[in-house]
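For reference, the chain that follows is the form predicted on its own, supplied as structure tokens.
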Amino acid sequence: MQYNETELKAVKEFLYKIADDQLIIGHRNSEWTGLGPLVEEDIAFSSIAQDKIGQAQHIYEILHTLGEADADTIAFTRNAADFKSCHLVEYPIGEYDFSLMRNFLFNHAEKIRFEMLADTSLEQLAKLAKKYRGEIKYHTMHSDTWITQLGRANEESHARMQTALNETFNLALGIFEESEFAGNLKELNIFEGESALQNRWLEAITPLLEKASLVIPERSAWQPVYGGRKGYHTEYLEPMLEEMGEVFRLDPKAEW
């Protein structure tokens, strides 16, 4: 499909948003390798991290076909202000309860986003959305299992998971920061919109959290943390990007 200048900007911004989220949370999840509470969890978090970074790479490759740089250059050489990631994915891993809750909230948004994109008019993205179903099913299964077990295990674990939910919920609402190009994406039959995604996300996570005896904060306390989609980020992103791109910058043309 041929896009005019505005439509092309809309498509690129949309793809950057999805891929940057995947790359950053993938990198964060990889930091649990060797630190997990169980060997099996070391493997699980590492595997999920690898999947998400791989998904980011595939979407960066679509961007390359639209005139952007190659995937490695996109991932490793941009400044923080050029990233479109939401704040939720940028925070350090913290304690395990924080990372588990972040994964739970993010994975379900990601699952629904790719379900919505399975029939998008952007054919390359539609193919990826269908391809990712198996991987994301595993990601949500992992987070659902842990949220349920720890939410209902004992008083301490329940309190910690509820605190983690309270801390991450407004950050998670930032996933759904609407784009100035939302109308273009809808007209092009690429994406229905962040508001629709958020509504479906709430419908999905609410019964799962109730099953875990956890309570979503009162709506009056909802204060979505926006800014990431417009290049305004947490203090944690820039140092992470410096570390992530350190080897690539030593010799960008090196072959492995």
Second form
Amino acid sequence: MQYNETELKAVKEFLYKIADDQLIIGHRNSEWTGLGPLVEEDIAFSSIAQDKIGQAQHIYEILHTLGEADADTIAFTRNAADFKSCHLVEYPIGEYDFSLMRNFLFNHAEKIRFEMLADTSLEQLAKLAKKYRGEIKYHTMHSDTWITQLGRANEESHARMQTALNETFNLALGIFEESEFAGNLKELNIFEGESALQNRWLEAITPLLEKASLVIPERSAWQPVYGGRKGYHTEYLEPMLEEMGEVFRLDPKAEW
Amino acid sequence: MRFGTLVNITKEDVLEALQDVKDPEIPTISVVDLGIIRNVEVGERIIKITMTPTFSGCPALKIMENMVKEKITELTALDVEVTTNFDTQWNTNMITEKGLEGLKKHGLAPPLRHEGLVQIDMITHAECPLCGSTNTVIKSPFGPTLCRSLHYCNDCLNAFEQFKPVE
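Hand over the structure of the form predicted together with the partner chain; the form predicted on its own is what we had up.
Whole complex next, starting from this chain.
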């Protein structure tokens, strides 16, 4: 499909935000490799990381066909301000409860986003979306299981999961920061919009959190943490990008 | 590498030759039986082979592309081009019956056939490949590679892996 200049900007911004979220949370999840509280959890976080980084790579490849640099250059050489990731994914891994809750909230948003994108007019993305749904099903299955078990296990685990939910919820709302190009994306039948996604996300997570005896913060206390989609980031992103790109920058032409 | 001379090569020849190219992690299943060879086009000068990844983050894909290319180049004087795309999305129903047998031979519980949607009980209930018991529990939906999950058999008390169903 041929896009005019504004439409092309809209499409690129949209793809960057999806893939950047996946790359960053993928990298964060990989930081549990070797540190997981159980060997199975070590493996789970490492596998989820591998999935998400692989998924990001294929979306960067679509961007490459739209005139952007190749996937590695996109991933490892951009400045923090060029990233469109939301703040939720940038935070350090923290305690395991924080990482689990972050994954739970993020995985469901991502699962629904790709469900919505299965029929997007951006054909290459539609194919990926169909592919990713099956993979992300395992990611949500993982986080759902642990959220339910720890939410109800004992007083301490319940308190920790509730605290993690309180800490991550406003950050998670930042996933749904509306784009200035939302109208273009809708007109082009690319994406229905962030508020539709947010509504479906709330419908999905509410019964699961209830089952885990966890309470979503009062609506009056919601303060979505925006800015990431416009290039304003947490203090944690830049050092992370430094580390992520370190090997690539040593010799960008190296063959692996 | 030795270069072959077959010119009147057919699609069937290519598929037959690819029976020798195995999954690098599971040497009892070929790339054909795994279902990742999605198209073979034999032209006058070039053979075009299209593959699709099992998982989008699968690190073995590049290796398998090269193995496929090398194998067919050995066979024919025609050019060989191997590309990967997502035109068809791989799912475990694409594994052939022979492929399922191959998985078992490697000690992996094969994935159950599904109707397009993977149900939660298909993931959690695997048949122990060692004793055949279904009295098993899932330990983790993630295993040593992206395509495997970890299980435990309550009857023979062994841990085992399943090639997990994917829709």
